[in-house]
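One chain comes next, on its own, written as structure tokens: the form predicted alone.
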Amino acid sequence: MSRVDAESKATGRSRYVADISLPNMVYAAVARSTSAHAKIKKIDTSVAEACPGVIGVFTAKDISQILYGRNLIDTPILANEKVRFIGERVAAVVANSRKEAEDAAAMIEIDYEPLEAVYTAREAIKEGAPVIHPDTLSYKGSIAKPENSPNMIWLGHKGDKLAAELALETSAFTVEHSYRAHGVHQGYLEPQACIADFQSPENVRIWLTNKAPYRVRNMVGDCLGIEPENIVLQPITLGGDFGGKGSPQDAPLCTALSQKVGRPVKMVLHYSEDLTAGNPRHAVDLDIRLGADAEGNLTAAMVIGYLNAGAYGSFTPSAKGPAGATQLSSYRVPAFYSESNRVYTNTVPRGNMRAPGASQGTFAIESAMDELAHKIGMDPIEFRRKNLLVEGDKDTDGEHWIEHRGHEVLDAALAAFTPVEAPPGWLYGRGMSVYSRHTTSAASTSIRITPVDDGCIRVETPLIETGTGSHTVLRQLLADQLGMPSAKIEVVGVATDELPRDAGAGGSRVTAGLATVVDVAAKAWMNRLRDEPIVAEVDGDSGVHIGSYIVQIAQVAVDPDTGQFKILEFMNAIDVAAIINPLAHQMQIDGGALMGIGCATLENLDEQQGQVWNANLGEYKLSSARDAPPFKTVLVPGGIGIGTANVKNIGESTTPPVGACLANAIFDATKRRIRDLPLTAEKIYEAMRG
């Protein structure tokens, strides 16, 4: 089946945030901080406000001291007496045009006392440290302690910490290692974008580039004094969102900004504000120990995670941060212990990226497993063969998967494989890593059904299409359930005042959650007493504790003389249910497979002294389909997965294992082990060199 949005995305007319113009509006930018730790002195906006098509600039000192955020609430709109990274907003110009915007905040004098700075996670909960947030516990959902450092904002624990110490101790084999993810853009082409237009307290529009609508209009309205349902989201396009768009953003500061002027605002950042100002992948560095026993079985296992959260908490769903960097979820483990600690430093503040954690996590403990598998003399696979959970296992999380598949996902991998030849004088190395991820059975999500002409339905969903064809995916799930042609069915966004609710995408949880939403609706749909739309929701969460497993193996080619690599061939085995559409599950698989494959070997911010110095997409190098390796996919069907749909995750699924996948095929190659990303040739260059 073709997407529904294919045309109008191929003929130019779908319409994304920058494209949205309304009657009298004006534009905004912003004047950023150009210092990690300061103290603001002064503000001199005179020639700024002088400047053509000015309309009025804006402080701290104009929108109050006003803080937002997803859970934990520490975001000023505007930099309030000090700043606390480079790139953060200190001032605001609206204006009658965007240059004009532009050409205005540049003219803003801000005069710095500069404050004592950290950039490291390791460095920031250290004795006499700069406090970067005085006011920490004070936060509105803040779960600091004052016992902690005060730049900790969640130091978390699970396990027995003495068991796990105690049978290292004891293990006839042990590896303890420290591994470095380093922080990466989610990178979707479109940058971020808002339009606001505040007619009333009682009127409010925004058009945004965020996935979930209904959370962003309560926490608009919480900050602003709003009730939350005088403000309405528009349906919008996303140009790409993997984890980047859950947050408010600049919706807090152009809505406010339009109380102000009485005119609709709109405001579209440059890329270089997206990568310096946005809200990247949390850089991590983690500490591992792996114990065995003399016949290769896992004995203990200890995680610690120290989480750069940038300058501000507040663009995760939770202030614990990304659960999947200190997750060991696809072994046996009888002694686990994990601690991760997500702390303030002075550098762009972090948020989500797909699977948030689990691709830092996976690269640090799959190559963790490799370590031990080669201390112990066996085959890291056959370890890992010995290691996978089974039915009635349960994880380190204490959860009973329906089922654990690994063993036959890992079989179906090697069965499928073949090797292939590295060019003459290249060294060859092969590599694997194994992922497992939940998939959610929670719902939250509501529908409408409409009869219109010729037996056709109008299917009306708040749900935002990011790209992924969720659209797609909610008609054929409903042709399917109803027994009618797709070509009879339309898909159209709605704002948030017309359905009751939606979770918003992310988590691996869409697929699932129209699957549950649609078997109520086709109920309801085939039950109703007249000819007439019915409204369907759900809210809530079946219990059922379901997964799936993902094999990777990496063939790669090392150029001796100069650390250059290439991606000869890369698999992916993955455990599967139902296929709703085919073409878009693969799209899932090679897409996060090549999204992995960039932020293991090209993405860096290359943050220096809190200074992102790839500010542009030409030194921030993205994956293009020529950095795309010959593929390889291997479905394992059979999987049991949610609802009658019998779906599971996807999405998320071949991202995080790449890192370790081809760490652990140079190895294999060079005898060298890189415990740091991104893979690069002037890293195994130096480290076969010693």
Contents of the next structure:
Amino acid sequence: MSRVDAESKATGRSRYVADISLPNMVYAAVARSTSAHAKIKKIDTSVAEACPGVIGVFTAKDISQILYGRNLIDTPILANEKVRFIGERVAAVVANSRKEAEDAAAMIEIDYEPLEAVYTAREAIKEGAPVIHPDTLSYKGSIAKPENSPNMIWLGHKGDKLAAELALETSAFTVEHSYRAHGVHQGYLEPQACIADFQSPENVRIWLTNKAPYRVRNMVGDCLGIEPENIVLQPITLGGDFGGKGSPQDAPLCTALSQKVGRPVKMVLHYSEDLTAGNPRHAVDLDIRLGADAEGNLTAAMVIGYLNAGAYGSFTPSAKGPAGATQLSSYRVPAFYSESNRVYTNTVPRGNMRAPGASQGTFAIESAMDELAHKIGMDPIEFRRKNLLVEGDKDTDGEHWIEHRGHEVLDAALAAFTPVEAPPGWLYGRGMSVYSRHTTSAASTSIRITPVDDGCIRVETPLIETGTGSHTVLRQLLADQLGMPSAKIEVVGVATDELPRDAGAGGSRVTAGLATVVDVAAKAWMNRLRDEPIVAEVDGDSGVHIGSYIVQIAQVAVDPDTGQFKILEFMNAIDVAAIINPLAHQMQIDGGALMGIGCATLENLDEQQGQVWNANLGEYKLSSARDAPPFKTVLVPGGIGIGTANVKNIGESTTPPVGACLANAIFDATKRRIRDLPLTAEKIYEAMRG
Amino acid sequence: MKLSMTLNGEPFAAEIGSDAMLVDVLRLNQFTGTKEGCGVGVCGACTVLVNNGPVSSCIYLAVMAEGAEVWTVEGLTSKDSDLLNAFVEKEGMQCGICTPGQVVSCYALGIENPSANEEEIREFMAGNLCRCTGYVTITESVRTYLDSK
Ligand code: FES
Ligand code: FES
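Having seen the form predicted alone, please provide the structure of the form predicted in complex with its partner chain.
Then the entire complex follows, led off by the chain already shown.
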């Protein structure tokens, strides 16, 4: 059977937030900051107020000035006294139509007194840099330290710096380089949208392009002084997430506006607003030092990351930001030190993107691994083989994992490898990179099973289907556990007041979490005394941590005259256990890899002086069907998965290693090393000339 | 001003602004199957058929559709079951926001070049972006539809 949502999506019947209308609904639009860092001297709303169709114009003084956020609470609903990035919400218009609201918002006059601004993490932590948040230490959820730069949201480290330095000094071979993984956007195709209907403090309904409804409920409640239980997030179809739709977006604003005007308020962003005021991935500068002994065994690694968090730090699950940026997860490293500097700048606030931080960190580390292999004079593949973790090894966090199947995956990738010829006159190159992603089996969700006619059941879930096929997986797991045909099971998304919990999609653990709740539900269903609905819920971590290795091999051709390159074939070899839905699993592999390719070669949130210059999808290029290379997939079965469903994570596996894989292939072809993303023909051409 | 056209085979009339885009007219009149993504004519989420050719309705002035025959995803999938079946069977979607546009473009390719090979399919469909799937299942859906013709 096909996906539960296939027909409604293919006919256009599925309702996304932008498709929903409520009776009596009005529309909001915002005036955004045109200054990267400034005091707001004056806001003149008089012209806007007189525009046709306008119901009201609101600034920070009209609504709650309590800040909001996921964990670090540092973000105002509307800028108050000061703006910190170009694109920040300063004032809002509510009008009878979207167009009237937008036209009026354009007439709001804001006077700024410019302040000195700072745009990169390295600059922002220098002595004397402009201070972006004078109150950093007092924010709720803050883990900043008074001894650090006032722009430092978090400075954390792991391992022993001295030991790592010492080991590097005595290593037979070392490399030391700086790499840069640029800012890119999640690139979901559905712009952010919200409808809020504030009836009373006891009755608020929200439709939001968000994947974690219970979290939104709490955050909106906290900043507006409403009991979270009185806020009900409605079920929606989500048009892509990739980490970009975990924040409350414009829900606090729309709810506050709805309370002001006493009507449901809808706000749909234009994609340019998503690009300039969303929560794209952190740009990360990395300083890497690696050492090896004469036999090619890694001796030490130092990974120092400078994470540009943009103007607000509230869009990640913790103030620490994306952990993957400074992780080294696949190899045995006797002396390891890492440092993460997460820093405020006057740029678009940053959030999580598919495998948070790992795409940036893995680009640097897997590039450096290649560079060290060449320095030793070893084949980069053999160098990796020699250093991959094996059963019993601890990783650089000191963790033991249930299994390490890096060698099996590497061997399977090489066995499946067949060279593809480059066009005549082009240079041929082959590159590899390795990534291992570990996932805990934390599960927090709930479902209700209700008997309906003819032996059919209806399954209700608050889990938002982000597109990955989670509702289909739920149906299939239940069908297997209950011994029932899928056709007799209907899966329905429900509002947050219908069921107790759901942690939201993320961390590549949706399938594992569903399997856990389905186990509980199946038992309750089998043991039920009467034909009445049962509710099953799980909340917690079963303590099982599993990992999955991925090896990518890219074959590229580079035109020596222009630096242009094409990917001749792109291989993903992956360690898997059971696969519940093979087609959905494959799409996660292909889609994740193509996203990685786009991010590494086409996409670039081109910020200059805090301004995103390519703020539309015509200039911010996403890969098309024509840009997608031929993919080859090698599944390496036999791994140990989580729970009775025996599944491994997949959604965040294929994106992170892509950048280094391509950079390594380009090096193989040209003998030139590109250390800053994106990999463009221009950079390759320059490098070949130089 | 007034717009009259044939929409999904039926007469359709609406009062519109002279600068209204076709996507807005459709969506305001409950035809929300047509999506708006980029809003600047590059992602293809808003693709509809005007006189048998695919257009990006987000940059297509509604007045230009005066007297035209317009088809949206709703109309095409209800009149051509092979079109719907191809995408359902091959699961040519994940989040689905790009899907209506993919479906309309697929139908348009069926008119223009029903014997398109893989490369021609990818070339024709290059104006319909998809962030989720990596395009393999979409291309297979299109192949399946063309084969059914
Ligand atoms: S919304 Fe029209 S082409 Fe993207
Ligand atoms: S299915 Fe999500 S963008 Fe194509």
